[in-house]
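Only one chain comes next, encoded as structure tokens, the form predicted on its own.
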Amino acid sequence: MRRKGLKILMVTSEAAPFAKAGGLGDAVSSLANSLSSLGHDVRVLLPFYSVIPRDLRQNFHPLPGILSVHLGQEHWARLWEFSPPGRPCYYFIEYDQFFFRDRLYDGPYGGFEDNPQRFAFLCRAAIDLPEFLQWIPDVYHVHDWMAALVPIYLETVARHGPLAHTGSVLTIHNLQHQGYAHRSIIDYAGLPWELWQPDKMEACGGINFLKGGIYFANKLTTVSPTYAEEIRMPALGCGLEGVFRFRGGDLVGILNGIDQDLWNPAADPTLPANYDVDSLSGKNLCKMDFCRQRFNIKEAGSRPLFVAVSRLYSQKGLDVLANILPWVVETMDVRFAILGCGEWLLEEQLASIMRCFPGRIWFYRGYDETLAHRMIAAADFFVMPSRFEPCGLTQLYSMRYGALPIVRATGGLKDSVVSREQGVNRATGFVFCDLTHQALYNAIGWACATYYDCPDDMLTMQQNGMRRDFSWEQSSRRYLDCYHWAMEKKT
């Protein structure tokens, strides 16, 4: 029997290309044209920042009416739409005092104060707003510790009116970050003092946003299967181990996708030259190009290049990348080019590096779009030693564009990259299990020593991660059955 059409509300503080810190806004819009192009009603709901691009404000319509948003004390909002014909619908909930910021979440001295404050207007907001537009929808689908008071809202204030047999499924995307805050934020939310409970939403004396949310979502998704077991124990639980083991039933990871339409080296506008599997010349044309202009040499030569395109913070372990970068260049006959911002001593560690190595290592500090596709164009392989990776992305765009990643055993590195060791023929990277200077060191002259001595495995084992399809299709039905399921707890 086929299921009928849902109607889903995500409820976000990211989505791309609106606003994003991370694969969390990437993910979720995504997700969502993937479940839209499969017939459903997708409307999704984030903060209008002040940060937006100016055109894509541009095309935002007013809603008629101001939003009553019932927090312990009633608040009221402007709604704005973007509604693009054969997409998702978008609505930005404007309330100056929030989100008028120049960041989404930190400025210069760390998290915003008011965090919690500002999450919890955005949460009872999606709760409010279904009587506002009239459209009740069938499953909330909430995303990190900023929408996780959603489920909480759903089975104690909401339990009883419209929203009694909406289904609620929780997305972690990072368990790092989980939304603590002062007890006193459940008389700001509206909620009951119930809550305040080790086995509800209490944590050290005060409130956890995302414990709340794991106990009392109808289903939970993790964004690959090995992060899904990884977070049941100690070391990746972040504290909430015990609450995944008591939840365990209702957790599920599934795989990111990416968009293989804005991802496609066959038709990506920003390259100068375009290659599918069948013919990768133009990925010779994108690496000369990209070594002419930021090697200053007029011929890529025969040195093998090595990328990284990250968040420079002490998860993505490019420390440890720093640490051996001259032992690398002085002992192989490589070059490196890094994109990334974030943590300021490492930044200055790889500055001072490139100094030191002219024509061998590159380093752009900050983050650009356009580069970043060049740049993973050009690469021959791409270096992600992350200490843990809920899925990454990443590494699935380098492997669509050719570039062989060196990763680590965890998280969705370890779902999405076959190492050479498993076979030339299935191989799509490089995979190394301990995040040591010489482990790391030892995986880079695996992948050098690949480079030189077996062209031809190199060529195959590009092409086969060139073919493996990476797109949402196949994500976006396991979650439509998370969905189903999480509607079945309500019925």
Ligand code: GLC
Given for the second form:
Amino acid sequence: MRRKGLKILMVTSEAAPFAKAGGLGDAVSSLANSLSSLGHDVRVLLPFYSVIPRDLRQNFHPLPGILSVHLGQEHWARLWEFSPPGRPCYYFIEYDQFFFRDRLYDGPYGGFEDNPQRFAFLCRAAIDLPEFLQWIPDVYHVHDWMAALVPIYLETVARHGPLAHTGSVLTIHNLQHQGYAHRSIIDYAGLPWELWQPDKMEACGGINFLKGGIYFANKLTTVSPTYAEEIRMPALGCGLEGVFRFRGGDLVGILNGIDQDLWNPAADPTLPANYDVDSLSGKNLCKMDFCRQRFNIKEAGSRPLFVAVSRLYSQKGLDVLANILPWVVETMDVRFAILGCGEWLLEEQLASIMRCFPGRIWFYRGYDETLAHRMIAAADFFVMPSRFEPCGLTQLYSMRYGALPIVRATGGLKDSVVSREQGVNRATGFVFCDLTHQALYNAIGWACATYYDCPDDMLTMQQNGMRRDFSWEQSSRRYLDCYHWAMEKKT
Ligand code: ADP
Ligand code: GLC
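Next up, the form predicted together with ligand GLC in place of the form predicted on its own?
Below is the whole assembly, all chains and molecules, this chain first.
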């Protein structure tokens, strides 16, 4: 049966290339692109942050009129539109008191105190938007705690209005962040007080946005099948495992795809040389260029280059890598290059290790997308020893760029990387289980031995990864099934 094109409204705090702190922004916009190319009317609402690059902002157009946002008290905001032909339509809600800041979520002293108010505002704006546009979505697809109040509004104060038949799908990209607030947020958001109950939004005497969203969304997804199982158990359920078991029948794990045009070694304009699966000589030039610039050496081929590009937070397990790095470079003939920023102590640790091992370890403290592309292209191996990883995109990027991922068997890493022990004809990387110093050291040693002793296997594994299909093709169809299930619940 052929289904009609859907009207989908995505609500998100990030969308690449406008505003991104990590993979959430990549995932939302590449899924939106994929759904739009399948013929659906996809629109995306996000805040008009002052960090959106000026050259992108130049293409936004103001919508006529002012949106009134019906929180406990009415607020008024302007909307801007960016609607390139054949692509999703983006709406940016302007409210400088909340979104005119140097960063998306946090300052030097941690998360912004008014984050609950900022994202309650976004969610309520998403509820008021359809009438303003005279465009009623079939389904809301909302992402993480920042958009989790949308399903709650839909099932409470907006239950009988024009959105009465609109379904909701909540995708959890990272359960570590749940959106805790003082209970007074209920009045601020204009929500009813009966939500302040343990089987709704209440948590530890306050309010948990995500918990409420999980109770009320018509369908729940997370970004890999393994993570969808892991969060039902205490170790990775972050206190919500009981809620997931309660809603378990509606929870689906769908592996993220990637934007294969943006991440394409054969046409990536940021690289010094392009290459594809049939000829990797360009990759060697990328490695040579990188090693010359960052390690001040002329040759590239002799030693393996291990790379990590990451937010530096405990989730990513790079503290364990930092602890063993001196031991690794003293006992193995390898080079390490790391790009990242996050926890200050880890940044300091990596910076001081780099000073002790010049020419062998290089660390760049910061966020730099061009450099990320160049490092992944130059890498022989990509290290990602995450404590937990809902999906992970960088291991997908690295396989596409012929860098073999070394990953811990968790979440989307387990679902996307085929380990060497599965046989060289299928393998795309190295998978280890325990996040211990010894296990990570052994995995790096295993990769190093493959590089030096089995270059043919190495090439086969690189080609296996480069040939894998990481497009949204299949996953976006699974999201469409979820949208239809959600809509059925509202008919
Ligand atoms: P997460 O969202 O948990 O950070 P993902 O692997 O899903 O992990 O996505 C990370 C995204 O952020 C990728 O696009 C990666 O290239 C990018 N990224 C992370 N840290 C940096 C950095 N320091 N510089 C440039 N890009 C980065
Ligand atoms: C989160 C997760 C990451 C995932 C990304 C996109 O940031 O930490 O694993 O890839 O969202 O879904």
